[in-house]
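In the block that follows, a single chain appears as structure tokens, in the form predicted on its own.
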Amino acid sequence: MTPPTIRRDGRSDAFFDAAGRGELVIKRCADCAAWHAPEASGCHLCGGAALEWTRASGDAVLITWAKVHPRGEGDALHIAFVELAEGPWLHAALDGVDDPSAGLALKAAFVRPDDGEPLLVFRTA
């Protein structure tokens, strides 16, 4: 299956500039120091709004997937949602794993498509 093709929007530049380097960078709290998505806006456990982009350390365990079929031809996909170490939960695409189970350790990476931003994926650890 073609991966989408990602494209920054402005809020999303830093998270996309890591990406660009192999890092993943999320948001944490400067008030007290939380971990969130790189969606979130605002701490859901202070009520702070000051978030800054924060290097996480890309190790995860699995949560749950599902198996996605392609209209037509191409592969399948797994897509999934882990917990990432630091807590918070991502959405994103299982490169390389053939036999998902829930609780798998799993590692960030990112593959970069020919056009559009590096996508975040995740692999056995």
Given for the second form:
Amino acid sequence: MTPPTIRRDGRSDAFFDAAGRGELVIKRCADCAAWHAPEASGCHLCGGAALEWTRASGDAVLITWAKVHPRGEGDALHIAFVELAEGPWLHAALDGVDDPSAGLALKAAFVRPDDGEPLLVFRTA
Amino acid sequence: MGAAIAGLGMTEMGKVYGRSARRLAADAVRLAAADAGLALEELDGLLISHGMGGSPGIELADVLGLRDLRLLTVMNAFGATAGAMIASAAMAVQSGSASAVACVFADAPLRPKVSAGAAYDSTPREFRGYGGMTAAQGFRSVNALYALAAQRHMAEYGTTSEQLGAVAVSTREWARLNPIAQMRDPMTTADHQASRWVVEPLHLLDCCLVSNGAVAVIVTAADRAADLAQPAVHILGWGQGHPGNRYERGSDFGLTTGATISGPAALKMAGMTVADIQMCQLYDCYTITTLLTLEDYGFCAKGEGGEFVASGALGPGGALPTNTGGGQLSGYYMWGMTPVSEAIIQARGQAGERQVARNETILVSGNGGILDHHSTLILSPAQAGSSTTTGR
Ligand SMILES: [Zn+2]
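I've shown you the form predicted on its own. Could you give me the structure of the form predicted in complex with the partner chain?
Below is the entire complex, every chain and molecule, led by the chain shown above.
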């Protein structure tokens, strides 16, 4: 399958800059240090609005998954909710996880297409 | 003084083309008023809910020529709106701020020669930013998110695809008895298993229809409803539940819904327990939604929904007749108005071949978002205090 092409949108440039270095960054509250998903805009624990992109371990466990079957040509693809070691869940694509199970240990990785930004995927740890 | 539903108006539903959502909404309100035996000018309240395919707004009052309204609002709690709207209308009637309130839902997402899937498809032409990345990788549809919910329940409790199929099959058995249901061909568990994957573990026959159309109801005081054209359907209880699931450690996503909040609230107001409920009309956007909702209301223990739905309890002749018009899976997809409309028809005793004998206590649910929002109504042909409810 040809990987889809992702373009920057300004709001998540730090995520893709880190992805280019092979690093996963997510948001962290500057006031209470709580971890949040990349799309969070504020901290629901302390009400703080200052979230900073911060490197995460990339360690995760599988919460749940589903298999997207293409209507035409191409391979079925596993999507998932994964729980990062830091706590937030991410909407994730699984790569090479043939036999998913709840609690499966995963590790963040990046797929680098010829064009566009890197894609975050999770592989068996 | 209680409130009651005095009128029901339903347009043609399904592949109904050539009418905008606004026009369909206006038609449904006219039908509901006529059904109640009320003139349009006797309405002094209008509550409006819209779906994905067009947005009738408060200008609907002008389209209908309504004057001097005392209540006019667009409401939105996604699939929980119908229940929330009818509860608001009941409160308006009980407080005296309005005396006859029309509540209407209309949607027209289908276009000729475009598939139902494409009607709700929001796939962007370009993928931009972090959200674009996840969309490009397969997070494109509500189907995918409900599939993730279903898979979590399956992994946690051993719920099987065949058990989800039992929901689809029992709902179809009812649809076969409903002349206005869109899907009336016989269905077996094998048919369910053989239907194509939408997003695994959801088969095509786990998913609701997409329909154009509109449904309206008229809410008024119980004593006034008693003098109108149709048997009154009393609104004995209501509740909402918005659990605010966060996607983070400890989340119950896929395991429980807001029904755990709205169900007890509605039952308490009605002075009942789940043991008093004789029939359910549940929001069934997917088979998993029916199963989860039954668990969360307490019709069976958490995690035992699969066995419960496979027992035959929901179908014709079962202990808990559920979605007796074919629901959204096989009947018609008018969001929360699908279960509301069937509850009214059953409470009035007007369901014909599919009429359930024990119709004194009907529980109606609404569900919206990805199991994020819930509403519950308790409806009955008997007024509060006069009911003869003594268990199922
Ligand atoms: Zn904070």
